[in-house]
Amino acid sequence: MNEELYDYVLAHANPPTDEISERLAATTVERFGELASMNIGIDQGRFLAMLVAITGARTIVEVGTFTGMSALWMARALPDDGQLICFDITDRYLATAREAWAAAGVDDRIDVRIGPAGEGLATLPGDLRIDMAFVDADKTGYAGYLDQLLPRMSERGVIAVDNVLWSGGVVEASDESEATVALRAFNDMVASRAGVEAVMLPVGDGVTLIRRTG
């Protein structure tokens, strides 16, 4: 999608602007420079928020939070008694995230847990049922996160996995970087895995939606 078409997509959302997310995007650039590219765009934020609303999710797990953009969109779509559990490897970006969450009035819905996500997921209560999960962390860990999340998903639960197109790297034969190789293997595994239904969408940098069927 070229810039002109992307601007057209943004202009035809309803409402077309979002002050808090735009301020968070700008603040992330100011404080963290090129790392700001790790944030999702406003189009993907709206997509995640609509998924929360459509599924009626009350419990969400996020793997990889950065400055809190995706968490902001999902938390705002939760009901007042909903909860979003976020796992991130570092608290370096947490203050920036909390500023935005507080401005949106959703800080009390978000529980951030710092440390390796795999270890954190393993500590979740056995009876916890997750209605929606968003995975946007280290690409080499994707397969493991999926294995941990799937058994915990509610009957209609959905997992959204980000960056599955990797700026086209997944189809560039010359790209043999660790993350790219891991994403190719993950995408192939999901496409052939029994007991799940999956669809890959060209939203943002590619999002795969996965739900358990068996």
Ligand SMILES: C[S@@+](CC[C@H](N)C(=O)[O-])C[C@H]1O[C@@H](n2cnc3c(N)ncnc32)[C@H](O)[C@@H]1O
Second form
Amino acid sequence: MNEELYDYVLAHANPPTDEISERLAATTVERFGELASMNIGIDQGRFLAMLVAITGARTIVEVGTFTGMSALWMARALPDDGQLICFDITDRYLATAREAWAAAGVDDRIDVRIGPAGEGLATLPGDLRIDMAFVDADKTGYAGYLDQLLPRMSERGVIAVDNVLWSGGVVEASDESEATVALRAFNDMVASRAGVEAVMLPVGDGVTLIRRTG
Ligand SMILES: C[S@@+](CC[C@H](N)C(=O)[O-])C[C@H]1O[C@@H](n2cnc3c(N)ncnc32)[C@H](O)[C@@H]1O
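Swap state to the form predicted in complex with the ligand from the form predicted on its own:
Now the full complex is given, and it begins with the chain already shown.
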């Protein structure tokens, strides 16, 4: 999608602007420079918020939080008694995230656990049922996160996995970077895995929605 078309997409969401996420995006650039490209875009934020609303999710897990952009969008769409459990390996970006979450009045719905997400997911109570998960961390860990999340998903739960197109790298044979190879293998595994249904969407850098069928 070119810039003109992307702007058109943004302008035709309802509402077309969002002050808190726009401020968070600007603050992330000021504080963390080019790392800011790790934030999901406003189109993807709206998509995640819509997903929370239409699935009626009450318990969400996020793997990879950074300055809290995706968490902001999902938390705002939760009901008042909903919860979002976020995993990130570092607390370096957390103060920035918390400022935005507080401005949106959703800070108290978000429980952040610092450390490797694989270890954190393993500590979740066995009876916790997850209605929605968003996976957006180290690409080599994706397959493991899916294995950990799937058995915990509620009957109609959905897992959204980010960056599955990796800026097109997944179809560029010359791209043999570790992340690209891991994402290709992950995408192939999902497409052939029994007991799940999956659809890959060209939203943002590519999002695959996965739900358990068996
Ligand atoms: C792409 S950023 C997340 C962006 C965020 N979802 C957003 O929209 O603003 C990836 C995050 O994953 C975290 N991360 C990397 N490896 C991790 C791991 N093994 N466990 C947990 N978090 C990890 C990084 O610290 C980083 O904050």
